[in-house]
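Below sits a lone chain in structure tokens, taken as the form predicted on its own.
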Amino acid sequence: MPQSPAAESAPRTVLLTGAAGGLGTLMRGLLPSCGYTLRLLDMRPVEGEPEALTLDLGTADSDTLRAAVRGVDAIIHLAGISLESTFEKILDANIRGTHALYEAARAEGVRRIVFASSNHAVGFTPVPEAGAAPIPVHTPRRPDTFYGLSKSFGEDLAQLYWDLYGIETVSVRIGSCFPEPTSVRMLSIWLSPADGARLLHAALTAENVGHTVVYGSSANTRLWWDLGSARALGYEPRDDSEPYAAELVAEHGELDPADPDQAHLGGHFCTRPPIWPH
């Protein structure tokens, strides 16, 4: 069984893919305070980081990818298309790119990956009624888009590489990680940036994770899903979206389960998904 990264000395070097994106930008500002040295990678230049690697995971050759992961202790994989797009674009960026990264990790002996999955892997799961049990991580996957489908693939790929090669992965079904929630739906799935860093730190340092799936959100009063598997890693969320609730509800009203845009976990991704602009 491979040694857990928790047993290795800190600070560790972590490859952060998608470093120029919204979540990547937040995390590259927060994770160094946890003791990590970050190697940054994105398909476009990372502002203010001239040493960041610029390459496309979906099209880069294997030698280039191996060089990108060589010597790191772990990988946080945030790169990819984060909205809906054509299947062909999703295939290149999210499916081929993720597979290529895992192959490079296998070849270079990287033993821990944190994979940015998404709530959209289970997007067609009905929103739980008030007082109902939270949605467990083992609920059947019901992707709401090609994007959500690619995250389901990523979770299965992580399981395969654990079973075949002993590469450990924590797949984090991220809700919405923003400085503050911007919609009533987000009150239930909001992940504060500070809690996001805490969760990634727990995912990097917990021992014997095999392939573990967790939901990624703060300890929201209106939480829809079960954070048990995330807490089992040592994650202790400290934030709650409820201080933002009164203003958002006053502006937009409470969610209406009879509204097709609001009836499922994935929200309007199930009915009119936002399209990747690139």
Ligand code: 15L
Second form
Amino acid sequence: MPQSPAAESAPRTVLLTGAAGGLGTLMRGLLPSCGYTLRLLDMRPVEGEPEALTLDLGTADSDTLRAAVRGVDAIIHLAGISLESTFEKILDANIRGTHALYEAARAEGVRRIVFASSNHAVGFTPVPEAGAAPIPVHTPRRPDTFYGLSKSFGEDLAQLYWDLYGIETVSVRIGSCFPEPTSVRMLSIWLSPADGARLLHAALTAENVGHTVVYGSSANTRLWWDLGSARALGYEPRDDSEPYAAELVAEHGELDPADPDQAHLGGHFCTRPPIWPH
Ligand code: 15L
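Can you switch from the form predicted on its own and show the form predicted in complex with this ligand instead?
Let's see the whole complex now, leading with the same chain.
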């Protein structure tokens, strides 16, 4: 079985796809302090980063993609449509794009990828009742959108490239990574940006991950899912959404499991998903 690189050869130069997006912008600000040199890539120009690569993973030719990944120690793959869209657009950006990136990684010998999966890969999972066990990572996948379906595909692709080629992936089912939680649902799935960087760092440096699926959130008091597989990578979250709870609950009320907008992990993605604007 292929082995992870030893700690002394832990990734240092990392390709960050989706660098111009919301999460990419937060992470490119934070990851250099963990010791990484980032190569930035996005289909749009990255503000203030003239050396960033501008290319569309879904349509770029294989030589261009190979050149983009050549020489990096690892890839953090955030690029793609991050809300709901038509199946055709999701197919190009998220499914073809992710496949093309893995092919380039295989061809260039990149051994570790951190894949931005999403809670929407399991979005139709019912919200756990108070006192119930947290949702495990091996819960059946129940995508809530074509977007969630593409994340489910990405997790399977990662498993295939591990089994076939020994390329390791940590698939991170990210909750809501924003500077602050802005809804009562987010109190359960919030990933503070600082914890996000800690989790990506753990996913890049843990040894022998094979293909590991983790949930991506802070240590929230109202957490819905099991962070065990993330902690096993060495992730130690330091933040908790609870200080934001009183104000959000006063404004919106507690979640109502009888409300179809609030009954599942994916929240309103299950009923009226936000549409990707581009
Ligand atoms: C996601 O996967 C989206 O990319 C992000 O924008 C949030 O909406 C998040 O899920 C969420 O569930 O809050």
